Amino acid sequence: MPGLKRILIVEDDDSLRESLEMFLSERGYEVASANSGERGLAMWKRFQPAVIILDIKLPDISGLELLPRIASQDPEAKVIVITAFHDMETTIEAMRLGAYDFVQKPFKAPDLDRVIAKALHIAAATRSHPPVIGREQAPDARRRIIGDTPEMNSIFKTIGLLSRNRATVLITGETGSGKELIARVIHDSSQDKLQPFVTVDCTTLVGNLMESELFGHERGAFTGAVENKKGRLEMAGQGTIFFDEIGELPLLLQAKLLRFLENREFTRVGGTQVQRSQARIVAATNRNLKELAQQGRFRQDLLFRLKVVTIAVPPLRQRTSDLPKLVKYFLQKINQELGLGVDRVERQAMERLAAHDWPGNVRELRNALTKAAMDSRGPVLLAEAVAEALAVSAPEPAASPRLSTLEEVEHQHILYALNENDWNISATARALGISRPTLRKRMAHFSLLRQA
């Protein structure tokens, strides 16, 4: 096993090699050196250094040829490449072949010293922290919720009960807390798990096409409808349709969704044939729907229909005891996806993770671990890399909702009034304070047709 204070210098420039030997010896390191690639390779085998400072341009063999030979025989060796070449291709190739870092000449000795100190820190951390993450495949994320707190166990029990029926489910929780994952596990645990799981992003349902997106349309129903199209409800079949961020659903679609929930029937836009669907409805929101209902921005009757079963997902900061399991799981996934081998966690790194407030919840944790794992450059998740990742991982404040155009507001308001008055033209015109001809004219403009 290499000594943690041993450094090998492979450099053909006598002046630079001697200067580095003197500087590093004064810093307390045990230093050996070679002026060619073959001598460096022989010295490396005898000396077993923890760090190799390797020049690319050597008189007999390129450092880029020597690098993979060292990396294949000693993956834990930290090779710091030094070179006068300043081109992109050389840097990329050196890092691809296994270099720990790449330092361009001319460089200042203290800058190189900092790189060496970090490399040796990784080597020491590798020795002092045994592996805590196996090489086995991580479970499929779509079928796995990580957690062992009473709140999470209660969610597991609820999912078990839901596996026996098609009850409508409302999932509440902060952004990034795992609401869609829970929806997918509900689907995968049901008797209809082989049926489709269809997602509707309610934040994107705007304009005249929103109704078509949900219910589908017939050819010629409106300008641009050149063929029949199935909507999300029809696509879901007997499976699950997941309304993500249901609190953003426009009011006119809230009325139509409510009507569907009441009788499980709908028609395509421009069609007359009644369709039926037994798909399970699962909705999720990070908003307080009760407050939105009090403000007139969400239908109270729709809220009652949606919350047949309610699952409240706790934020990560309220279940930090789950962090070790979550870290292990995500590191397994990150290793698989990025070809890394991070199988240890520095104690101070876990302490930093536990002390964080996690405004972005589990999503933020995964993003932070991905960056920290890449920046750790070795088998140990380093506290320094975690701290840097957390400094940039916090989610940005949510953007203000897009303001509806006046035409969109008019469209929604007329449709809402028609539904409230059971599509009675006279009653709707009186409620809106306009004449019946004007109402009919606006209905034609918006292609508003009563659905059977």
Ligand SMILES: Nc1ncnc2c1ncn2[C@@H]1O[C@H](COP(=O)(O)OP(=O)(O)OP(=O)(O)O)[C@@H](O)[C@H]1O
Second form
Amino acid sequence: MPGLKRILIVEDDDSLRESLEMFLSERGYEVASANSGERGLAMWKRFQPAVIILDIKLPDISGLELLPRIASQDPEAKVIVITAFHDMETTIEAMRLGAYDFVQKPFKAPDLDRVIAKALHIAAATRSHPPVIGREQAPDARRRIIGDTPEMNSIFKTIGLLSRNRATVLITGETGSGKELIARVIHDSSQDKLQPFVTVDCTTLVGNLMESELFGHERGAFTGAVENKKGRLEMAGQGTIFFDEIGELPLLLQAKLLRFLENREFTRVGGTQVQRSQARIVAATNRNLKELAQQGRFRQDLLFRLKVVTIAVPPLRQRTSDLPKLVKYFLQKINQELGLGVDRVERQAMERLAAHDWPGNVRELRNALTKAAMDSRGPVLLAEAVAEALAVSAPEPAASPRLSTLEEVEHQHILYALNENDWNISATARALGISRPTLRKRMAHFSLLRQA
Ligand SMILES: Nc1ncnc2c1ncn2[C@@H]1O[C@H](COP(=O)(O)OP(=O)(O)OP(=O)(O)O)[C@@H](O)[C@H]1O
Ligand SMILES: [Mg+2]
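Right, and the form predicted in complex with the named molecule of this protein, after the form predicted alone?
And the full complex, kicking off with our chain again.
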């Protein structure tokens, strides 16, 4: 077992080697040194240092040759390469061959000291933290929702019940909390899991193509409709159609979606044939739809149709007891994706994670862990790396709201005027300065019917 305070210096420049030896001994390290590659190798075997300071240009064998031999026999050894060759290739090669760090000559002794201190910190942390992830444990390829709080367990129960029917589901929760994952697991657990799962991103449904995107169109329905096209609803077959960010759905489409939900029938734009769809509707939002409805920006009646079953995903900050499980789960995935071997977590790292506010929820956790795992440079997820990752992991601010189309503004304004005039057609038409037939036509266009 390597001595934790032992440092080996392999450097052929006598004056540099001697001054380093002196400096490090004064700092309390046990220091040995060698002035050639062969001597360095022999000394390494005998001395078993935790840190090796290695020059690249040596009189006999190159440091770049020595490096993989050391790294393969003692993966925990921290080799710090010091060299005046600081071209890109050498640096990349040294890191690839398993160097812990690369310090350019000339350097100041305290800078090297800091690198050494961090290397030794990693070595010590590796010893004092047992692995929490078995190396042989292959990550589960299936989609999984990690969580063990009462709220999460009740979500699992709901998903189980949903597997027996095709009820419409509304999933609410903050950004990154797992809404889409839950939608997919609902689909995967259903009897029609082999049918398609089709996503409709409601933030992109703008302009006059939006209706055709959803319901499809017939050739010649509008300029540019050169052939018949299936809409998302048709593509979903008997599967699931996932309306992501349903709060952003333009009012016009809200009306059309509502009509579809009422009778499960639709026609392609420009078509006459009525089609039926039994696809399950799952909608997700991070907005407060009730509030949007009060502001006239989301149809109350559509909201009622959607929330047959509601799943409210708790934000991560309200279920920090799930953190250890989530961390293990993601580290396994990250190790596999990036070829890392992070299998331990420094105690203070977990405390930092638990103290964080998680505005970006599980997505933020995964991103922060990826960065921290890369920066930890060893088998232990370091508290310092976690702190640095968290400092930059805050999610991008929500995209600025899309500009409403004139048609949406008209729809909203007519709805507003109707409400103001108690749905009295004459009074509303007068207030809007249009004739009653025009108002009736526009109301039909927007499927505005008095709500019960
Ligand atoms: N409980 C969980 N267990 C495992 N992975 C999760 C969990 N929750 C979320 N994730 C993962 O976190 C990431 C973000 O989740 P997802 O995309 O489902 O969030 P969202 O709620 O749809 O976010 P947004 O509102 O920003 O669209 C995904 O990689 C997802 O797989
Ligand atoms: Mg999402």
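Bear in mind the structure is a predicted one, so any value in this text is a computation, not a measurement. Numbering follows the first chain given and starts at 1. Take the two forms, find the largest set of C-alpha atoms that superpose within 1.5 Å, and that set is the rigid core.
Participant: State yes or no: after fitting on the rigid core, is the Cα displacement of His413 between these two forms at least 2 Å?
Facilitator: Moves: yes, 2 Å or greater.
Participant: Superposing on the rigid core, does the Cα of Pro315 end up 2 Å or more away between these two forms?
Facilitator: No, Pro315 moves less than 2 Å.
Participant: Is Leu20 among the residues whose Cα moves by 2 Å or more between these two forms after superposition of the rigid core?
Facilitator: Shift of 2 Å or more: no.
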